[in-house]
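Only one chain is included here, represented as structure tokens and corresponding to the form predicted on its own.
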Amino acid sequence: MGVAVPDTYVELADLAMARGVAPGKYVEGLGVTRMGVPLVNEDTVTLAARAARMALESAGCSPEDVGLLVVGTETAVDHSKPVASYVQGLLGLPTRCRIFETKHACYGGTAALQMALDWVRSGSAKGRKALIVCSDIARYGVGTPGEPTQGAGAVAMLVSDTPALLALEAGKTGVYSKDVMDFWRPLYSKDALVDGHYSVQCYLDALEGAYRAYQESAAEPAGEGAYSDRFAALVYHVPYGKMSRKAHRHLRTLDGDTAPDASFDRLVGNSLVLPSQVGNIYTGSMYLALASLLSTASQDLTGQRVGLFSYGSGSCAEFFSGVVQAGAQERVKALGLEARLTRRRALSIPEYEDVMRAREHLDERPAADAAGSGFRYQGTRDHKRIYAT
């Protein structure tokens, strides 16, 4: 795996002063206590690459060894030209790799991550591997009811017959869609639109359809106990951290547990470590609580499930499972994330007001040289992205 967030951050707490609200309203009330703020030379481009990179490095693997690399994300920068493409550039990936984007809000990552498994176990690798990146930026204006709930990063995943951190399970895996109007954003738009507790009560019927659907394809028998406690973790997907723990009462609740809460700590508690301190990162939430509990939890997960719940606004949702490789956890956290973490800048409301009114025109900013190192975005020139490596 791989992850990258923005250099900077805003406080939940500050935004929440700032607004006249009570600081518990967005830090408890949503479950996150920053949000990742891009600055003007990041976009979902350079989050994706920082993120690839990463995996490939940890992975020691080179980039002639990726034959498939595909990108989830649903705030892409140009109608035609996949984020993908402009990845493939930065890094240097082989002529000889299958590039493109899937968009279904924030199911599109795992969309891409399914099919890569079955691009693996068919045979069609022929012993490469695919490179699956989640990649967004989640905003909702300055002032709007959504602005505690954005945030921004990018998770990549290498995927091989040969996992060296979670085994997905061919086969167990559950699926349900509905056409719904919960969360979209009209072409005209850069900001989302959402409706809140519609949107809640879709994911929760997501949740239980696609549950429904993972118990009828896995055929175990009946046990003793909730069904869940098969799991050594659950995973949800984390627009905000009060989310999982709606869902995992509802869940539970399905499983016929009387004290649906008792149970949280224990099976979701580690997952949400990072994701409370970044905010709602779309197709990469899910991912982001995945390499949360891989590089927080203090029990020893080899050998044991986890179970993982993926869900697109629109809509549609999985439920699948896979199982912890010998030395997963000691591979995430050496790549030190929760330091990364604490290496951002915190910002202002006031530089955050001017960074969301600058961002406002990033299509349209003349490339110029941008200060810093690594992938940058540095604007636009006849009409194309420029970016430094």
Given for the second form:
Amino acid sequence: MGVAVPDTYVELADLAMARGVAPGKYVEGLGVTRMGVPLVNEDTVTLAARAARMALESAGCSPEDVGLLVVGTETAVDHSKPVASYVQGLLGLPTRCRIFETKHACYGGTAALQMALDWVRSGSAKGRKALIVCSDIARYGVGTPGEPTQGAGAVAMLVSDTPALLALEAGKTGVYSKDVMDFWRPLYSKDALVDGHYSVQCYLDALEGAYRAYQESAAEPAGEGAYSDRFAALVYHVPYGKMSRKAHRHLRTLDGDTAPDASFDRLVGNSLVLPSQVGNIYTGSMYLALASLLSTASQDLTGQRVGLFSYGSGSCAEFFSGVVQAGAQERVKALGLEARLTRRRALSIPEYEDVMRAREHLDERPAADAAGSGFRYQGTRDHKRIYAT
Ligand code: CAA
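Complement to the form predicted on its own: the form predicted in complex with ligand CAA:
Zooming out: every chain and molecule, the one shown earlier first.
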């Protein structure tokens, strides 16, 4: 696994004050402390490439080991050329590699992951690994209710038949999909549009449908107590921390738990540590929550089962599960994600608003002459995006 977030962020308490809102509404009410805001040299490609490089380095793999690269994103940089092709170029992946992009709002990365699992299980992988990257820059209009639920980042995962972090359980998965208009982004808009409170209800309906479908697919004997106590932890899609709390309350109520909040800290708390510092990263949000669980949980999760709920507006959702592998927590802790987050720079609200304005025309920004380095977007020349390696 690899994670990349922007080097800059906005403090939600500062944003609240600038918008004339009580800071408690954003920090406690939504459960977000900081949101990642990328500068103009960062885009979906650079975040994806940085996360992918970390995943390869952390697993001790070379680009030659990868036979499938899929980038799940809902903030792509081109209508035709996939983010994955840029990532292939930046990382030097082999030409004998199947490469494409997937889209279904925040579910796009999970769609890619499930497809990669089938590729591995079918034998088509022939020992090679799939590289799945979820990368997005969440953007709502300045001053809209969605503004405090922005964020940016990427999570990359290597998938193989010798998992080092999580062994995803074959066949145990529940899907729920429904044509709803809760969140969307028309082709002519840089900002997402959302029917906010309706989107919360759509998320909860999808959770219920996917969770029931999962239980049917798992076909386990009935047991005592709440079904979700079969999991050592639950990782929900996190558009903002409070949504995970609402999700957990709903799921435990479905389980017949009359005190549905009582298990929140035990089953969900660790998964929200990193997301509360980064905000919504759309496709990668649930996987950032998984990284948060593995890097911050104090108890040994080896051999324990984790439940995962992925939600993409529009909508498609999936509840699935995996078993934590020996050494997984040490591996993710070694990425030093919490320390990386403390090294970011805070933007003032005027600086943030300047960046938001500059990002409006980012696609046409003339390519800078300076060479630069470290996977940065340089600008566009002859209608081609230029990246510094
Ligand atoms: N102190 C503490 N809490 C406070 C407070 C204060 N001073 N003032 C308000 N609050 C609480 C409210 O009680 C509320 O909590 P509850 O939900 O527990 O009641 C919370 O703060 C938020 O208040 P509002 O509901 O009044 O906030 P809002 O109407 O301005 O908007 C929102 C909230 C709808 C989530 C909005 O931010 C939004 O549209 N966000 C984008 C959409 C989104 O993220 N949807 C999630 C489901 S869809 C999905 O998951 C896909 C995806 O990634 C987008």
